[in-house]
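Only one chain is included here, represented as structure tokens and corresponding to the form predicted alone.
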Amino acid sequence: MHEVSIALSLIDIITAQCRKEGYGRIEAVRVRIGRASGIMPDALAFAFDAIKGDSMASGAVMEIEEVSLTGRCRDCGVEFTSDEEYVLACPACGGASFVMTGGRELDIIDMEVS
């Protein structure tokens, strides 16, 4: 489960930023995860809660915003959105030549600190 290592990295990043800005506690962190990122949001939230322990994020809540997969077909030019994790063909023309334009994100959007 690679979500544990991702959660550890998130805690490291938000802790470092919190210290840099002179705060002592993280209340909440909001992240954006793309549906095609390979990250399971529930597993990430579980891992975050399990490992935050005695860190500055010990009482923090993780809010997860999921981002749909988006793409543009090279054959017909249509831009599409899908809530699936994988797209094998353009939903408009069935072509297999397309570019993913979104859905692979893992971004820290913001955090609440005190």
Contents of the next structure:
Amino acid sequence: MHEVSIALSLIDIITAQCRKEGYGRIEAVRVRIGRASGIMPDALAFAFDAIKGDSMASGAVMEIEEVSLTGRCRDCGVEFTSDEEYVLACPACGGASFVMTGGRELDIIDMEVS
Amino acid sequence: MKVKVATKILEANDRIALDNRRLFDQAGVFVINLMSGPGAGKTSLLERTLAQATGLKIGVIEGDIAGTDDAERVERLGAPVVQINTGGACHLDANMIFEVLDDMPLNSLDILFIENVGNLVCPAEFRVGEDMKVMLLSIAEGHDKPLKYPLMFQESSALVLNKIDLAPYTDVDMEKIRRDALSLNPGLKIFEVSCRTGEGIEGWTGWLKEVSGKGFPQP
Ligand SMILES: Nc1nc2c(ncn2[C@@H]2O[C@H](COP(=O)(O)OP(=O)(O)O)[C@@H](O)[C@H]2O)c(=O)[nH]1
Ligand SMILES: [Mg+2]
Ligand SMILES: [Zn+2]
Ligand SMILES: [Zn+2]
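Moving on from the form predicted alone, kindly provide the form predicted in complex with its partner chain as a structure.
After this comes the whole thing, all chains and molecules, with the earlier chain placed first.
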């Protein structure tokens, strides 16, 4: 829903670090996006391309790694992985009491600079 | 040249949220991030809460995409209020709050409410430095909402079910809302209120005094 504000924060972070490391151009950036983060990879890539404009990232290509949703059930103890964007019940016992252990990521992994 | 970044994209927001939190703690004010879909009754709940003689000193930050209607409604009740217009953004973030804190007399407040932009999705994703998140759902929105918008139900400490005066005119299954909301968040505190009739408001304000630790006369 707010892919543009996420893309803006991302550009702020990578251009600041690029400058700090003493480089002038970002060629590529790798990000990790959880399936349950509320951020759609395609929309994020679109927003990034639309606003990278005249920043140091103007020529940058974004590579997105998607992370599946994982969880651990408080009722039956099972650890599960899902391809859904949201899980409402434990796939093993149907209970609704579980903790999400992955899938909310919105992380920058690394970038290629020159 | 490959450079490791290893940073959460929301880290900048979280850092500012922590700064806000430090200011709130220094001032001794308890901060509630109030969230709901558009029109569930956030401003109405604030009006009711202000009108109740709670003895609490309450300030309000209003977040809307545009307009100052909500701030005017709250100001009429004599509370310090600041309006933020997000100009299109679908949620408040920590920096928007930070920028208006100078205009809020934090030191003289017991509770600061931050009325977020009407949206059942985004506001739950952005910390603003609050002590707790509280969400509203008006029963006319339907009993399928907890399972359709689970994150907000999971992140909130309390759920205010508003507009119970409309129950006779809808087919809403209140028990299903409770059941699904509690299955997503077993610790969720649930209040049934009507901001139209005032029903249930005393239970809500009583709880506010309790959780904020501001309800008891200072020795
Ligand atoms: N029938 C009924 N209407 C309500 C109640 N609470 C709020 N409303 C109405 O719902 C509309 C939206 O309320 P408002 O407080 O502006 O919602 P907000 O967008 O969440 O701040 C207004 O027309 C209110 O008068 C309630 O308990 N019962
Ligand atoms: Mg409002
Ligand atoms: Zn289970
Ligand atoms: Zn948003």
